[in-house]
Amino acid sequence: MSLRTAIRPAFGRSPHRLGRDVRFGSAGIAVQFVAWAAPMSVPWVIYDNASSPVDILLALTVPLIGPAVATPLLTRVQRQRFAALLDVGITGPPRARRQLWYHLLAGPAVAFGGVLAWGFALGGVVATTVFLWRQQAGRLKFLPDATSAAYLTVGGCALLALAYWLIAALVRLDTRAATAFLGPGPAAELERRVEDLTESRAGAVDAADAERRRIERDLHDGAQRRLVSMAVNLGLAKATMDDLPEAACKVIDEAHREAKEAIEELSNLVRGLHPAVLDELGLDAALSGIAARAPLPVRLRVDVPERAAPTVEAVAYFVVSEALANIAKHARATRAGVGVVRAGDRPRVVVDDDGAGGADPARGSGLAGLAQRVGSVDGTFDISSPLGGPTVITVELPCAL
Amino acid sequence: MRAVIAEDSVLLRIGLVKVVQTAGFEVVAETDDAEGLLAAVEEQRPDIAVVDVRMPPGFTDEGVRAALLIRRQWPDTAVLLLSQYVEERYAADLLTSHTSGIGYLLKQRVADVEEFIDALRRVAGGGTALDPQVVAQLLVRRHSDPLDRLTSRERDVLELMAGGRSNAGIAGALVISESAVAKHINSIFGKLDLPVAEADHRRVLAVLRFLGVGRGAP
């Protein structure tokens, strides 16, 4: 909200809102009076006209020290005023220095404006009603004639309008000032936002992970079982029906082979998603499965004393699975190594090979996706792949999200 | 020969029953959990139990635990475990305590009916049948040891041996002569420093060393 929008007139307000603004502004004046004006008057009252320099010094410092000492209390009162009367929630950590700016400057200024608005309003009421009291004003020295009464009425209307505008503008200014000085401030606001985002991202990553698990379970309990059952039946047909014509045998044979291929494909798909073995037995067991299936010899070493969060395990699994697939596709390696160890309290995954090297995540391979997935859980991804090899991928993951 | 089948998926159980019957076994009991399996084995004393690894109520390793119990309490009943995926720890558990009448295959192998029937008969007859995937996965664990001294051909032979094949079976699978297989096996025995003893015993030892379960005599 810019300053211009804060002071823009809003004549379309409902009476209800005007009442709310008046109550809010008046409460502000009252708070400021108690916090500031009243302490300021104390020394003058006590020291009777405050003639000595000490008295003057006291008179000047008490109003400053008072709010400074009472800042936490004042802040709480002001925040409550905003919450109760304006329904504006202002929260944040205590930042006494900034809050003092509000209590010493912004708050009093707005309160002063509020007093002015009351003055305008009262003056306006008196001036506009001039025709009502002019007749009874005989005792007053000032008796407006009809012409000046008319001017007074117009002026009163202007004053009322001014008060009307001022009240709304003050409420908006006060809200802005309070949010800026009593609220969390830009740094804390960013901090809170980062916290929110981290939380919501972790939620999104977890949700995606849970979804993968669900799909795996559905495929496993549904399609995969049916396919195996079908393949078994076709295999039985193949094995037992010897008296079929050759063409029929051929068809059955073909169907049997395709069913088996479908099972294999489905297993591969499930393995790429989120294998059940990962949930049930952990990284070690799941990784030995993909290491054994790799088309080149893989040395595997998994040494993590306790299991990490499921999402972290899933990412570690994905890293190894993708890295090995990449090595098989591009590296022209004769062997690969996979190590999962604990570095400090973080799981570290290292995949190396003795291939041609020159792997570059920027050149659109599986590596970019790998780095992305690692980044999604705040892990670090590092690759060293000089031309001629060897290539080493190092990934460090948090142990929990 | 008599068989008991424990598998919680009805669809697969029906298929399994048919395959086991095709193999010439009489299916004397079907059950869908480990408790039912143990009860059926105690009552029927079958020659073989075909067991799913994951079964109610926990859907984890109920089948493996039941298999270990069966092999210990009723040694005449062989066990063929079927699993959705390979877990070499289970295989190691099974083979550490028992080196005969034990099989561990992936479920989808049932579809290769003839090979599955072959494995079924082998296990029922006191032999072993390990899924090639199990073997490959156990190999990943091997680091520097005498196995590295084996040639790739010898390694192939040992893998098939671990899978429970006879010399003839190995010869068939690798398309080499049986005498060549015997030569490879002798060379394996030599390289693994296995003591001269009865041939079958050395065979088991070689397989165990290969699988990394138990260094000494079984």
Second form
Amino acid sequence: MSLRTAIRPAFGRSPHRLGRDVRFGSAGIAVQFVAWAAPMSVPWVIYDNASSPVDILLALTVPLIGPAVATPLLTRVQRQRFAALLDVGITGPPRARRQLWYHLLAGPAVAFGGVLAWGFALGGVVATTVFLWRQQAGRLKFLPDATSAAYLTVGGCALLALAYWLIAALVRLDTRAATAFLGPGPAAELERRVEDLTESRAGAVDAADAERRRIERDLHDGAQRRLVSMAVNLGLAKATMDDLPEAACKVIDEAHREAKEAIEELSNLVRGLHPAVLDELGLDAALSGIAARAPLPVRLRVDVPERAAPTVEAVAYFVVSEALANIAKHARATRAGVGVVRAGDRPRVVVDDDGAGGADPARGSGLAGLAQRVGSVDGTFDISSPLGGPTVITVELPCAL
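Previous: the form predicted together with the partner chain; requested now: the form predicted alone:
Just the single chain follows, nothing else.
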């Protein structure tokens, strides 16, 4: 928010908002009066009894010492004022120097502006009601004539408008100053926002993983079971109904074969969403299944003493699954290796092959998607694939989100 935005007029405010701003500004004046009344009275006592330049210097510095010593208390009071009257939450540990800027400069300046606004408002009320005072002409003296009273009324309206504008401007300026000086500061605020975004992203990743698990369960317990039941019935019909016409037997045989193919495709889809064995037996058993189904020999080593978070295990599983699928499709390799070990406090996944090399995430082949999936859990993705091979994919993942 720029300074021009902070002090722009706000003549469209509702009476409720005007009353809130008046209460907020008046509370600020009261806080500043209490904060400065005692420190400002002490110097006069010291000055009256001063006997040396040191005493005079002490008299000049005491007004600054009081608010400085009471800075933590004043910060709490000001934060409560903003929260209670403006519903503006200022949280986080503030820096001491920034607090002093507010309590010694910004706060008093805004309070002084509030006193001016009250003066303009009171002067405006007196000036705009001058004709009411003229009705008491018999009792009061030195009243202006009708022409002067008209000018005073116009001037009073101007003072009221000025007070109205000044109150809104001071509330904006005070809010901006307090947020900047009584809050944690730009760097700490940025750090807090990064933490919030990290937590929200982790929550989104967990929610997406939970949704994949739900879909996997629904397919496994619903559609897949019905397909299996249909395939069994078709198989029984094929085996027992040998007196059917040849055309009918051919239709049953074709339907039976297609049902089995659909079951196989659905099984692959379910495993691709989220394999049940990963939750039940862990990463070692799940990767053993991938290696056994691979169309080339796969050397597998899993040495992770403790299980990682379910979302992290799912990412590791899909990295290995997609990497082996890419090797089978593009690498022209004769063997592959998969290793999952603990590197410090982070699981490390390494997939290598003896293929032709030249793999590049920029050219597709699923590697860019793998890198994005690894990045979604704050992991690192690295690939080395010179022409002629070998290709080595190295992924490091956090233990938990």
